[in-house]
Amino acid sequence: MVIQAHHHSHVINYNIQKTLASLLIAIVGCSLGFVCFLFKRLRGQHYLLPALIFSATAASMHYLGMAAIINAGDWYVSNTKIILSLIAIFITSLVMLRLTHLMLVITNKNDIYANFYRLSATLTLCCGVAIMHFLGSCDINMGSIPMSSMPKDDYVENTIAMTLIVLVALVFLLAIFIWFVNFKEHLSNELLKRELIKKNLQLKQMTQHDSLTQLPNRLYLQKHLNTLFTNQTDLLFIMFIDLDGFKRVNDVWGHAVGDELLVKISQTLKENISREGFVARIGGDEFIVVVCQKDKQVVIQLAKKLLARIADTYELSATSVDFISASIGISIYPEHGNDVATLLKKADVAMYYIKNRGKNSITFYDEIEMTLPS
């Protein structure tokens, strides 16, 4: 194979066997290096074995390629520069493998950083190869041989040139194909991940919220109260709200109209509680309002406000309802208990106490007047 270095006199001739041998070493060595890198037991914690394989492959390919130059003239590389070239390619191989590992680890977490590590690994390896090539060939002095004295074999030369062009084109197409497959897989994984996140949020919403009113349910309420008990310094007031007259709506106009009414009342509670507290529906026509407040009178005023709002007239699809009221029983943390079950039970007892004595009113749990069910 003949390459003209200068247009008038210098030519470079390569030994085709050694050149192809260097190519074979590159393919086999890189394959072994990546196999070693992919297996944790082989690569270890510091990537020494795969880095050694990559650097030995690059060095062997380089120096065998240099030995393939027939018309190399007077060339000599000192042992110092050979050692420095080997150290350079070994260190850059280590860094490249570390960056590649970081890229693989972070790919599913942050695409920007993954692309940064990918580019950094590529540039690192390129710099290592360039440094090794410079140190290993900077002392070469090509001999001068007239072109007329060089044997010409256009057929062999053209065949080799076309073979190399085809190989480069195949590698380029293979790289594009791998990139496309990886991109498609990454896009599919990203869409699947987003869909899973969406489904998980929906599942969480379904398990911890009431499907009709979208208010937190009993399960969410228990978790929320336990969290408040852990971090709370002020008093917690647990309002147990039960609607008066709701059964009549269901009996006369049906459960669909009753559901409409529950939705409107839940909206009323949320609008009037706002940031002052927490609203949950624990079943049927029963609601819980949790308020963190130091002043008991403020809670009483809030409860009276809720009674007034609940007693409004509701325009429903089948009728207009103006007879709804509520009975509210209130327990206090930590005065009446330190756990969710006890506080809810005492608020429930207080609610039934006032419901049996005229309804449409509020009362606090009283240890003397009220008795817990056994």
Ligand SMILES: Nc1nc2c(ncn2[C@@H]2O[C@H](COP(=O)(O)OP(=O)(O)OP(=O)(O)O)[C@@H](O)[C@H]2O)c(=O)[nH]1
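Here the rigid core means the biggest group of C-alpha atoms that line up within 1.5 Å when the two forms are laid on top of each other. What you are looking at is a predicted structure, and each value in this text was computed from that prediction instead of being measured. Residue numbers count along the first chain shown, from 1. Compared with the form predicted together with this ligand:
With a cut-off of 2 Å and the rigid core superposed, residue 118 has a Cα displacement that reaches or exceeds the cut-off between these two forms.
A displacement of less than 2 angstroms separates the C-alpha positions of residue 338 between these two forms, with the rigid core held in common. The two forms, fitted on the rigid core, differ between these two forms by less than 2 Å at the CA of residue 314.
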Second form
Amino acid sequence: MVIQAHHHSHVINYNIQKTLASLLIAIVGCSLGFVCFLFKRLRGQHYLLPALIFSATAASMHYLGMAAIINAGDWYVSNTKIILSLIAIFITSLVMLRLTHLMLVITNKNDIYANFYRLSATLTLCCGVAIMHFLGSCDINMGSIPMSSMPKDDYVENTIAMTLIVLVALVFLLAIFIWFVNFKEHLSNELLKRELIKKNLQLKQMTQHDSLTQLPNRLYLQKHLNTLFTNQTDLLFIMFIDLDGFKRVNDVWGHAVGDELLVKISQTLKENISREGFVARIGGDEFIVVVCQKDKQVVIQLAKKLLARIADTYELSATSVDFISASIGISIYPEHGNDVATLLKKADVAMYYIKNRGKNSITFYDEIEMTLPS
Ligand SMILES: Nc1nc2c(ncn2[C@@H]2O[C@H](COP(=O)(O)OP(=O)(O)OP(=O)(O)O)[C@@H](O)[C@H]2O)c(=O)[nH]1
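Now that the form predicted on its own has been shown, please provide the structure of the form predicted together with this ligand.
Following is the full complex, with the preceding chain placed first.
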């Protein structure tokens, strides 16, 4: 179009193959650049590759288009100007992509900022293409080549051919635009879907975990135990751990310090259980440890280790605490029951049995020694 706008003393003709090739490159390159940009956008802000594709496309289109002019006369462009034109189109492509990204992340597309970014992105790309065009063709001298010296089939009459080419290009661009609008819709749906999945996961984490210690809560424990019951071949040991003397920490140093201690004890339990079992917090200073083991002695050793670790000294922000211990009652699946409520109740009864006999110890549930509350 710009070449057409020049005032020439003669008719300019174009090599049809080269002209079509430059249009094809423009269409394919722009589509590829946008697809690459939009897919990258899903993963992060990477503009480099799409900007390279856009600038390579614009440069190929421009220089191939120039080469398609049959009677261009002397045409020479210095290396410096070629390099400058490439830098200009690359930088403007980067800026255009950044502005497009800013526009796309605004949810309300009629927002004044969204319109500002949309307009700025368009103008930036127009400026980039214009700069590249003028830098890349300012030294051209439209000479006149006598028509009679050209093979007849090698060129087409300027006006009709160019009109046809521009019309075909417009149809292609319209198709790409419609595809792009649909794709944007698909993209925002995809982003919304991801956001929804993330929020659902957060919600699940919140409903199934204790907010203070981030340990699984009673709900999660119940689900976990039910899953274990269906898949379990070994014995399952359910340890009911209740801290001894915890209330004193709250009473003397306040709830914040008590919270701090609970977090530390949770970490201690997690570290000492690691992959041997599962730890949950089901109440104030009550924890459950589930261990899948064939050997009862191993479980006794583990429970003793937990007692020793819990009785460690804790360095807290306000004080150090060295008087905490724990009472641990243990029930066994399937010996003591095969549902969560019964097994937790029996482990709880065993734990109270210890509490009433001096605390800081472990015991298994015993049908004869202990009585279940009715
Ligand atoms: N800081 C803090 N305290 C809590 C939380 N939940 C419950 N508590 C407190 O924990 C205490 C638990 O009571 P107890 O188990 O009777 O206290 P204890 O001193 O360990 O008593 P024994 O088990 O008989 O040794 C209560 O004072 C509750 O208010 C919590 O999330 N944070």
